[in-house]
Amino acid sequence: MIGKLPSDARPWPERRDAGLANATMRETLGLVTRRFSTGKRRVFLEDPAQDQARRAGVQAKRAAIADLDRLIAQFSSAVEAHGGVVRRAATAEEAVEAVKAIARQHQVQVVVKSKSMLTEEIQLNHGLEAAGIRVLETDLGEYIIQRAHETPSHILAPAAHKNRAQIRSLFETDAAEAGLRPPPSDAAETLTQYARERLRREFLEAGMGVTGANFGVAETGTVVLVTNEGNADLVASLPRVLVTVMGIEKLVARWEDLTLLIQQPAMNGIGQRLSAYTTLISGPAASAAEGPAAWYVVLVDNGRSRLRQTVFEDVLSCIRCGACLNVCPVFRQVGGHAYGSVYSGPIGVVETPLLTDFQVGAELPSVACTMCHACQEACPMDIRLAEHIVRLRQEKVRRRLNPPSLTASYHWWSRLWSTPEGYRRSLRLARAVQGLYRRQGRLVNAPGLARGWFQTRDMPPVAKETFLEWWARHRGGAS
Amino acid sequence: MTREWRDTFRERWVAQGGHFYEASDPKALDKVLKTAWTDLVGARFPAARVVISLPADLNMWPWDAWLREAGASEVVPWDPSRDMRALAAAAEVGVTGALWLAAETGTVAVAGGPLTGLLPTVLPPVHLVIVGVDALVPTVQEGLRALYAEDGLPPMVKLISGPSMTADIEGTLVVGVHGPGQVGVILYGNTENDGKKESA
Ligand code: SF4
């Protein structure tokens, strides 16, 4: 089943020109990606055991996709016998449909969030929206955008995009409809305490937590959360009713490969040996006082079994740590938004036209990628993403997904370049006629098909004499 | 062995952000948590309201006379049949035990049950551990694998790693964003033993 993701309808160049106009997400994501990267290696650096673990845990990921079914059934019976229930959704309007089903049942008019791609992915609080049941982020940087009816510009800093005065001022129109004090300035302590006691009211009224996952253990039956906020445990502790949402590709088989997995989002993404809080569930509350009496797991596909068996299996190894866009020259320019889909920089490059068999992100790969390879020497699930994009990008050729002008434009490119005086005689025709075309020393534009090429590019002119023409007039003749 | 991981479990805990005291002898439990209060909640939160869980081996010592000589207005032991969610947001300071300390990461792991709480190490601004050095394992891998060797795992068990913690606001660091702001441990019991047998 082709899965079904959320696209923003804008077209590539007018989402790239947005980022790359937005002077706070640039900032913020130079700061951030920097910290991130450099603490990934701060950590590897200092424990370098930890590699062995990744290498283990990369073993067991790609082991558990390979035994999927098996592992969804054996982690269903578990947690079963726990006293949760699973739910299965194959697409994401049926993830959302079990959702509300679960909302309804126990007559739910407020959830609590925790952040979860996957619930982007499947849209889910607009589905709960429409069902008249009011939902809320509780992570602070999902918090600000979903204030701001916006989605996030990078998986671990969703509202990087967004500055101080601007969430001020979202705080504030959000405290005169809560009929709260807002917030006295624009610190950013300020804000966070804002944040704080705005949301504490909510956590305690909630009739429902909802949060996503970020491993599965099928022997234990157990669901694992990371955070650094630790509004995933309050989600998780003090609502009646949990639901977790899971897409199948978390699971792994047994409790060992989660002790060699369980640091590997947080070393890698953000450069801690542990996010502040991980908390691993593994059943219904032991009693009244707290914690969930009702505890739901919704397994979701939505186009992730599709992947398997094909060359693009390991894509379901991906841990969403974000260390691919900490390092891609791409994502730390135009950020998350301009790739038009939940998942950004190279994994959602490669993903997005992947689980959508490119209904949704078909010009990500063509566009969002300079093959420099960053992303696959960082990822460390080893995911070929380079690789894919290559492969994504003859896929698109062979369905004819590009525009014909632009197939034709290569296809020549190709053929006058395959031969040295196809080479020599392009050099030819540019010197003669790229007089017209330069600004400051560089070439910045060209005629016909090329046009398009110099829209977001420069390079040096051709020279007055190459070297090869040097050659051939001193020494050509000679011996 | 278990002197060496107290280090490095103290090393990394306060690199994190986290207050760490030590109380190699039980006998001085009482001044110690008297300074771990003086830091942690002191003037920041007077006449603080505490909400205690500890295990059941812990109960030999009287936190209730402790706790208000430090400086607590209120101390209520956790009790499944009352409103524990209110009764926990109403407070400043958590107290509760924990499960294991992994040195590695500086992480503290603990866990729910039917006797004890976890929302006294997220609901109140203040959570202060306090542990025996048996506690201190190298890693959390070993520590997670101890847990399941115990059969049928804790409905939940958490690992803390630090203060609550957000960097979403321009990249800022802000410490107490929905958990605790202030996070202290105390370790009690000799880690010198230990050493001494090694290298005896
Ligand atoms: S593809 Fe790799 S680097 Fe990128 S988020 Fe997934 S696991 Fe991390």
Given for the second form:
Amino acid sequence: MIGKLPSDARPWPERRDAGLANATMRETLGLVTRRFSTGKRRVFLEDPAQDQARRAGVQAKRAAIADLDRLIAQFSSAVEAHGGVVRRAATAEEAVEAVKAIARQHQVQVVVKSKSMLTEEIQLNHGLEAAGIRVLETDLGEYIIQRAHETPSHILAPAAHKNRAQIRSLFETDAAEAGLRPPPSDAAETLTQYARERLRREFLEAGMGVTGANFGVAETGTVVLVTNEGNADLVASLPRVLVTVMGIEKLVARWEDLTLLIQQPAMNGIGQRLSAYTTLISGPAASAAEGPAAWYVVLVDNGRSRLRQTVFEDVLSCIRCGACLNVCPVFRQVGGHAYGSVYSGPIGVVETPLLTDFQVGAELPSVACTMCHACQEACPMDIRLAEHIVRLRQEKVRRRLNPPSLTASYHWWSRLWSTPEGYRRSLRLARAVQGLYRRQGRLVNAPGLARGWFQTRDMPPVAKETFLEWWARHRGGAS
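We have the form predicted in complex with the partner chain; now please give the form predicted on its own.
The text that comes after this line covers the one chain and nothing more.
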């Protein structure tokens, strides 16, 4: 089955240029990603043994993906044995309908949510709001972008593209609409305090809470949430109904496997030894004073099964840590929204076209990667991201998804440069016309498809005499 992801109808050049023109986004995103990457290096230097646990965790996750059918059945039985209810959703539409049906069954009018990339993927908020249900994001970053009517720009830090002044402005508007006192300054503590007070009443009024899941332990039917804010615990405990929306790939077989993986999102994503909160959910509460009376788990496929038993199967091991985004030079410059869907950075370049069979993000492997391999080196789950991007480029050629002009240009370029004489002729041609594109001793433009390359860079001109030409002249003179 083919997955469905949200898609930005603007072409890549327009999305890219919008990112490049957003100086605030580039500055704030650069600061955040560099801080996360520095923290990651520090924690692994402080505790080298964690890398051994990471490698063992990779093997455990690979084994779980290979045995996924059995683990889904085991997990579902364990959840139901604890009083929970499992719903299977093959598509994004089925997942949204399942959550809407639960809300209707329990006459829910207000939903509070914790951070979940999967609910962004299936566009759950839009589906609930279309059904007349008010939805409130309670993660601070997600709350900010909900106020701004935007989507996350980073897997871990949804509002990383905004500075504090922009956030304060959003909160001032929000306060005016809600009849509340706005934050008195743009200090981080002040902004956080406003969001805390603003959301407190919503937790008490909500009839249903919705969470994602970082992991699911099949042997016990336990959902594991790894967060750095207390909001997820409130979402999972205060409303009378709890719904967990979880991708099928999140399952691991045993608790021993979980112990190998539990630190990896925090260590690799933000450079912390462990996230501030680790929440375990194994069933509805025994009494109303202890938590929700009903617990539902919606297991979502949405294209994931198509990747099993293929060369791309390791993509399902992604733990959404964001490490590949933090080191990617393209992501740092254009930001997450340029990728045109919910998953950005290198994992988005690979996963978006794969889940949707190239219906969304087909352009990404060709335009959003420099082949620096930094993502593949940074990935804690050893996903072969750079190699997959090459394979996707090859698949695009096989399917003839590239523009004919691009295919023809690469064809003739490869033919020209596949022989020494062809290479020399191209140099002589470039040397003859480069004066038209030369400014202050540098090449700043070029004709045809090469023009786009020069929009953000320049390069030295072709030398008056190459080494081979110099060698031939001197060798000829000596003889």
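Positions refer to the first chain, counted from 1. Take the two forms, superpose them, and find the largest set of C-alpha atoms that agree within 1.5 Å; that set is the rigid core. The structure displayed is predicted, hence computed values, not measured ones.
Shown in the overlay between the two forms, fitted on the rigid core, is a CA shift at residue 427 smaller than 2 Å. After superposing the rigid core, the Cα of residue 18 is displaced by less than 2 Å between the two forms. Superposition on the rigid core between the two forms places the CA atom of residue 464 less than 2 Å from its counterpart.
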